[in-house]
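In structure tokens, the next block holds one chain alone, the form predicted on its own.
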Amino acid sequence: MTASASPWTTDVVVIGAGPAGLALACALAPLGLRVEVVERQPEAALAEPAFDGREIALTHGSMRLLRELGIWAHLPGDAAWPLRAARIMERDASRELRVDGLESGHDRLGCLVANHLIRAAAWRAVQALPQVRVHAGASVASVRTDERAAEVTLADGRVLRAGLLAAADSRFSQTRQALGIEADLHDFGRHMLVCRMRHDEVSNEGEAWQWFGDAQTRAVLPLDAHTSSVVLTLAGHEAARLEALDDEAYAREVERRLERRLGPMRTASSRHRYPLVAVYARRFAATRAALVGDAAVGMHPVTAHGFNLGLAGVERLAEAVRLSLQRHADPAHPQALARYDRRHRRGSLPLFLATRAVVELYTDDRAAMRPLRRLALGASARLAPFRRALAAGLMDEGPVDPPLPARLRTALDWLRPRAH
């Protein structure tokens, strides 16, 4: 669409300045597009995000993309902690599945970076892009799209007209609702309680734990050798009770729930509680509009892939926009958005469904389910090809959508026996 014929005041409007929205702005600006980001939080909160307790497990693929987008360069030098291995345990921990990077020739599966540091780095990366303008402290009054433009009216009366509208405003996205896109939401009836804990006598060895059973899920995410983020997934009333404890009582509670496997503990941060709700949009694209991040897919955190999946969606949408500009001189040609919808659905649905299945199997504490869980975990632990494939999935080294032959070669490579 030529400039003289265009009804647009800008090229792209992104609603939501979380990591997915800002990463998308960083991906689209180099294509020569003018990008306007609308965010209800004030600028100060975007520039200096508060610690929120969430530690993000980044795959190798996500680290690559953050570097390419210029975001990684704005992280503090000590922000990334190596994630060397993952242990998955059930109830009494007599059986476990251990996955590490060494099985695929790497020294780590990925790394852990605090969510608030990623948000701050993304903000600084956006500030370096003259093509991006952020409307902080701005609320959206209405959204409308047609074949010619996407129109966003702000609460103060300003109107932004763009070629493409991207919704990145959380799993409870109001933009998604305004576009008439349905989504399947599942409330797990549990809350996640997170806090950094110090354990001076025992090292975490750079290993993450996912420990199921006894009406709770316990996760340990390694930071430095003697500091871990401990994540307890509990019924809402129990999470609220623990949240209200003083630091000393909370530390003793965490020690007990971890069976003192990390020795004496003390709190090293504030505590934060989040309800667990998963969401999967029925469509990822509409007329001149697309969903990214949690607005498209909001994952249960058990597989630690929610953030990585959000970045994958950013990369897929940016590639669709690039091709749309190349072929149609339009950032939101229907064929391009349909392609994004297909690719992101193909890349996200298997993981989403597998995560739901894992959660339902390993959080169901009925006695009849326990033998099945032990059988599944024991079989997985004994199958070296499965462990290698799982390690590859956790690391996610390659491009977002490798060609099918490459995928087939990779799968066959993992299935070949390895010399010991």
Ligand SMILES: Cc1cc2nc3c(=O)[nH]c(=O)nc-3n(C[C@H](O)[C@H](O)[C@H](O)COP(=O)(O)OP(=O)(O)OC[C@H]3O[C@@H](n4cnc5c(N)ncnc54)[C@H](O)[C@@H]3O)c2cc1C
The other form holds:
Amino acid sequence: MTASASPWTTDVVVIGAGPAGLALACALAPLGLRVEVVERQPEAALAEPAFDGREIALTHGSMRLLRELGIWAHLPGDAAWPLRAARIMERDASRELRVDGLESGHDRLGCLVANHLIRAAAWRAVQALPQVRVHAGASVASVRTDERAAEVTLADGRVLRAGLLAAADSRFSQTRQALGIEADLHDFGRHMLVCRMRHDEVSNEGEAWQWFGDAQTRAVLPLDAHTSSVVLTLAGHEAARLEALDDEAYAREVERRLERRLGPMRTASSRHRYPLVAVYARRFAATRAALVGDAAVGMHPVTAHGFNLGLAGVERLAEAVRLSLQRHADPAHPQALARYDRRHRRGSLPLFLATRAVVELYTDDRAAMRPLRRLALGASARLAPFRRALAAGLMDEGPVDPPLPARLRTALDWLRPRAH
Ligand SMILES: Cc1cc2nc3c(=O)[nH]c(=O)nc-3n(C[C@H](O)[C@H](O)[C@H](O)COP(=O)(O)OP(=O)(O)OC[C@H]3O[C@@H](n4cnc5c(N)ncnc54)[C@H](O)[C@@H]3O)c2cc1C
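Form predicted on its own done; form predicted in complex with the ligand now:
Expanding to the full complex; the earlier chain stays at the top.
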């Protein structure tokens, strides 16, 4: 059953034109489906999104998928910064875990692309698809689904009736709530403060750092050799204080917090602050509805996997819809949605849990955690297989979905040093 043979006015409605929602539209349109995307932001903000401070570390699997979806071709030629290696350091930086692409036979771990450029590229990709229509500046008044259809009523009275409703409206998804799907939310009580910094005298060598310390985590994401995105994770009040500093005072503060390892610095962008809240939906599917992107899994950014998991979910949902059309002539047969729910849970839960554990182990300020942390980094650095597993995770080729025991083993590998 497709829109032409049913009371549906379209085949799929996607709520949220963020990077996950637009990527899903790009994945479903080639299946011959008509897709309508509802977004509350105005069209100008979608066509030319403002810089938001997020530099997205993309895995090899995500780069492949963005190419296949026709999004990568719309990125500016100089948008992707290679990520050669990553270093994870404890407070005094005397112990570190280093991972580089060569360990898995790649010349890089992945690449960094600014989030606003991904959004703009996804918007352009959607413009090239006549089957996709975006309702920008639109508010959703109500959502209702039953066995026959998913119905979305907009605040201006328009009613969209579809075979499938996809919620891609952020980790605080109102659609998820309207569908009655519960989610586990965890507020870390911390904020991330991000800003591009210029450091002319010292090169970042193309290496990312994640540097844990007392009451703060510092991360450096290499853009060009002398420009890095510096990400500070701090208590909310401290992040707000730093955000309010003038550029000069902020640069001195960042130099001090990085112990001048990148020499004198100056700000090279606006600053952006994000409260850290992780979300995991109890179900990724309901009758004629599915959750994708952060609406399904909203990760803590420390392992840089939120959008990567979002894209993996897009690929899994598109595959489930393709099979559903093939076997049942319906984009949202219950068996297909159950398959998506199962596969995406299996592909995301171990990483979600491992990330939570890493955050708790490495950012818990209680003195009792420090020796454990040092032990973890020391053991990790000695464990070549652990390092290879980490590199392989970063260089994931996409949602290959090994069986659950294998994914759990990967998650346990992350945690293994705790037992030493
Ligand atoms: C500081 C930071 C760094 C990060 N770094 C990385 C990284 O290195 N690697 C990585 O993979 N991920 C990273 N992430 C995560 C990544 O940014 C997110 O996973 C990704 O942006 C989620 O995309 P999304 O489309 O699901 O949601 P969003 O980007 O939140 O988009 C949701 C869209 O839905 C719209 N919307 C919301 N409610 C409604 C409504 N009721 N009606 C209509 N429209 C609505 C919004 O306006 C928005 O356009 C990072 C996140 C942060 C905060």
